[in-house]
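Shown next as structure tokens: one chain only, the form predicted alone.
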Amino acid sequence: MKQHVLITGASKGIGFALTKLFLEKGFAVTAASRRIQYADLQYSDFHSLALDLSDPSSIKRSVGEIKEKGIQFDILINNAGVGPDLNAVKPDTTTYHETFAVNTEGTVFFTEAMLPFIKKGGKIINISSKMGSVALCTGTDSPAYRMSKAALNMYTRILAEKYRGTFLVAALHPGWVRTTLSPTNIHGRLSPEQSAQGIYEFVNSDFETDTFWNVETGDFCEW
């Protein structure tokens, strides 16, 4: 039986590259995003799911749809994320709330709702950032983004400890990737496909729970 992976933020960038790669590797994939049109993906085991992590009612509807279909997942990849204050030097009320609504609050409560639909021995992967590493922090820009990813890292560690022996849980820094997350990302060192390949290899490795992994360097990242 094929393994089934759920990927959030799947309509573009790293998420879309991951969706294509997992499908090509023979996985069943449910792609969750605000936009659910995937004309380029013609696979029998591909499913789309409308999900806006900033909207609690959207989370409730998407989880209800999963429950109704009776889907059980082997892997959950929380890839969806925003960075409206990337490169900004001061916190801003609007971008602060936009960032935490998706990167932290939405991801946390979607994951909590999804736990009953993840098989025992399944994997939960949070796409974080080394910008959320407290140990490595030297920059003073992008305050909301940095804090939201630091909070996501803490949630990763809480999940790993709480479900030790039930799920494998890890946070990943995907590298500096050429995506639309920020105008400066056009200069990123990795393409979405290169980052997705590194993520795919990690997810399918024998990693230990409670790991923070740097996809770009292929090494552990400090929390």
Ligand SMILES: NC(=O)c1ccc[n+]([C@@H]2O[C@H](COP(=O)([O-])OP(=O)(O)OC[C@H]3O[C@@H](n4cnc5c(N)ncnc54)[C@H](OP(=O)(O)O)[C@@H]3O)[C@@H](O)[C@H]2O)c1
Given for the second form:
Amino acid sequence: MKQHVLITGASKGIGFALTKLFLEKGFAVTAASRRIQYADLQYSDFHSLALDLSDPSSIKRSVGEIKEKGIQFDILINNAGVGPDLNAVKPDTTTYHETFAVNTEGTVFFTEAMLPFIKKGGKIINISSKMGSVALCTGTDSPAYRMSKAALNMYTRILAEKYRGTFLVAALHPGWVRTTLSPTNIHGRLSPEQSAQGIYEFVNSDFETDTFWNVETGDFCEW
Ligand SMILES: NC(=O)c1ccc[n+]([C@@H]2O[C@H](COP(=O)([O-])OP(=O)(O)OC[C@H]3O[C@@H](n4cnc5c(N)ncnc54)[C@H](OP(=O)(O)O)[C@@H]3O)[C@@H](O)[C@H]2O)c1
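What would you give as the form predicted together with this ligand, now that the form predicted alone is on the page?
Every component of the complex follows; first up is the chain already shown.
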């Protein structure tokens, strides 16, 4: 039977490239995002799911849909993320709330609601960022983005410990990728497809739970 993966933030960027790659590799894919226009993905095992992580009622509705369909997932990839204060130097109330609503709060509560629908032995992958590493931090820019990803890393470690023996849990830095996450990402070193390939290889490797992995360098990342 095909393995089933749920990918959030699947409408563009890294998430869209991941969705295409997992489908090409023969997985069943549920692609979640606010916009659900996937006209060019003609696969029988492709499903789209409307999900706004910043809206608790949307999280409840989307998980309710999964429950109704009786789907059990092998892999959850929490890829959706925003960076409205990327490159800014001063914390700002609006962008702080926007960032935490999606990258942290929405991702945490979506994951908690999804736990009953992930198979025993399944994998939970949080697409974090090297910018969320407390150990490696030297920059002073992008305060909300950095803090939101540091919090996501902490959640990754809590999940890994709590569900040791049940799920494999990891955080990934996808590399500096040419997406629309911020205006400077146009200069990114990796294409979304290259990043997706590295993520795919990690997810399907024999990785240990509680790992923070840098997809661009192919090496561990310090928390
Ligand atoms: N690009 C990089 O260099 C880089 C580096 C480090 C980490 N990352 C991380 O990689 C992940 C993917 O980023 P990307 O570069 O591919 O960004 P992107 O091209 O901007 O895509 C972000 C995705 O998140 C979804 N999203 C945004 N707000 C959402 C919400 N409220 N609810 C549900 N989905 C939402 C978007 O879809 P809709 O707008 O349709 O909802 C979109 O599919 C993010 O977590 C990002 O922090 C990226």
